[in-house]
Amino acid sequence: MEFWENADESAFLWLNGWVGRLPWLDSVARLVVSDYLVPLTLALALVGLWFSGATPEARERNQRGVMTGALGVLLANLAVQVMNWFVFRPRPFVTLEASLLFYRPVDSSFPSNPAAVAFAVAVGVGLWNRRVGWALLPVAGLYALSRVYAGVCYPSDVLGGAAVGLAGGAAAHALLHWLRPVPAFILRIARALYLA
């Protein structure tokens, strides 16, 4: 266990140690790690996907992907919340000498909720539209990496968050497949209201 903790701290210190060396990289990291760029990008991708598709069948697959991604986010957030009841890990800037490019979050560092959300969207969408899912995975990965670079998460925190997000997206897909009439009903209502 001590080996993994030391490796985690060493990896954090190495990556966070680049802060201040390349000002342009710090500026990019500040933008990526913010609460706005990646969440807004993911939200716009979901909205665009909801209304896209060359055929009615393709449009419905995309809409099911959006529902899966949204439910995946809900499940991932619930899992993070439950895990935080049992595990509280201080942020790296609390216990180590770290350079911060972000505000000081006070919640548990493990698992990374932003990573969980981003990967839940990417996986949930990707199970219905591989091309879009593959495009969103690097966005999720960059978001997770920026959390470490900016000094607010350990590498294991974002890996744990990614695992929770992957599980949340997969569980959402299975749940919506099991409850097939529910997504069909939602789509029928949305079409009747000219929202799909």
Contents of the next structure:
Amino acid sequence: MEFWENADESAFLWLNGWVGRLPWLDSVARLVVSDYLVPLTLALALVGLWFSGATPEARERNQRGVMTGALGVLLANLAVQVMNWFVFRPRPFVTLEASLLFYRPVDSSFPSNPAAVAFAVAVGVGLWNRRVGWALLPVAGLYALSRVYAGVCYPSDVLGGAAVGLAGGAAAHALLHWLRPVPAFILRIARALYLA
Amino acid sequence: MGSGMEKFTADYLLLSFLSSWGVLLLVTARERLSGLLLLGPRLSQLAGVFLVVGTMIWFFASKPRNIPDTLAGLDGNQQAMLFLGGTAGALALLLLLSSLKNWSMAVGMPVQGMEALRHASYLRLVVGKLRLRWSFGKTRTKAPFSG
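The form predicted together with the partner chain, contrasted with the form predicted on its own above:
Below is the whole assembly, all chains and molecules, this chain first.
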């Protein structure tokens, strides 16, 4: 256990140690780590995906992907909240000498909620549209990496968050498969309104 | 602090509205949903990219945005609600304006769902459907007494 904690801290200190060496990289990281850029980009991708598809069948698959991604976010968020009732891990800047590119969050460091949300979208969509899912995964990965670089998460926090996101996306897919009439009903209503 | 948060909220709502508008312009042009086009397909795609990139640059470059939700920032739920509001507004405005612009487009063959927007404007389709339902309802109520 101690070995893993030391490895986690060493990996954090190595990555965070780059802050200040390349000013352009710090500027990019400040932008990527923001609470708004990646979540908004993912949300816009879902909007675009809803309307995309060369055939009605392809469009329906994309729309099911949008629903799965959105439900995945809800489930991943819920899982993080529940885990935070039992686990509280202080942020790295509390115990280590870290260079911060972000404000000082006060919630638990583990698991990383932003990583969970981003991976839930990528996986939820990817289970219906692999091409878009593969395109969103690096965005989610970069978002997670930027949390470590900016000094607000340990590598294990974002790995834990990514795992929660993967599970959230997969659970959403299974849940919507089990509750098949619900997405079918939503699509029927949207189709009647010429919006699906 | 209160007015700072209101300003931030307004900025985020505007960002959501304009960037969603941009994505809608881009994707409707790419998918050839002619009933939703306000400009030619190429111009529409260009305007879409410009709107998305332009509003992002405006939002992130105009002020520092790494602000915690305990100060003037937004938490996840607030962001989601504002995004949904902005996107719904952008979609509603696009449906309205494109319907006015493309009203004269031929409705053509009856097609289900969004596919119909390749051939007709949104409000024209909705009005046509309502008319059809109305006349169908009238013939159904008249039928038992007609003979």
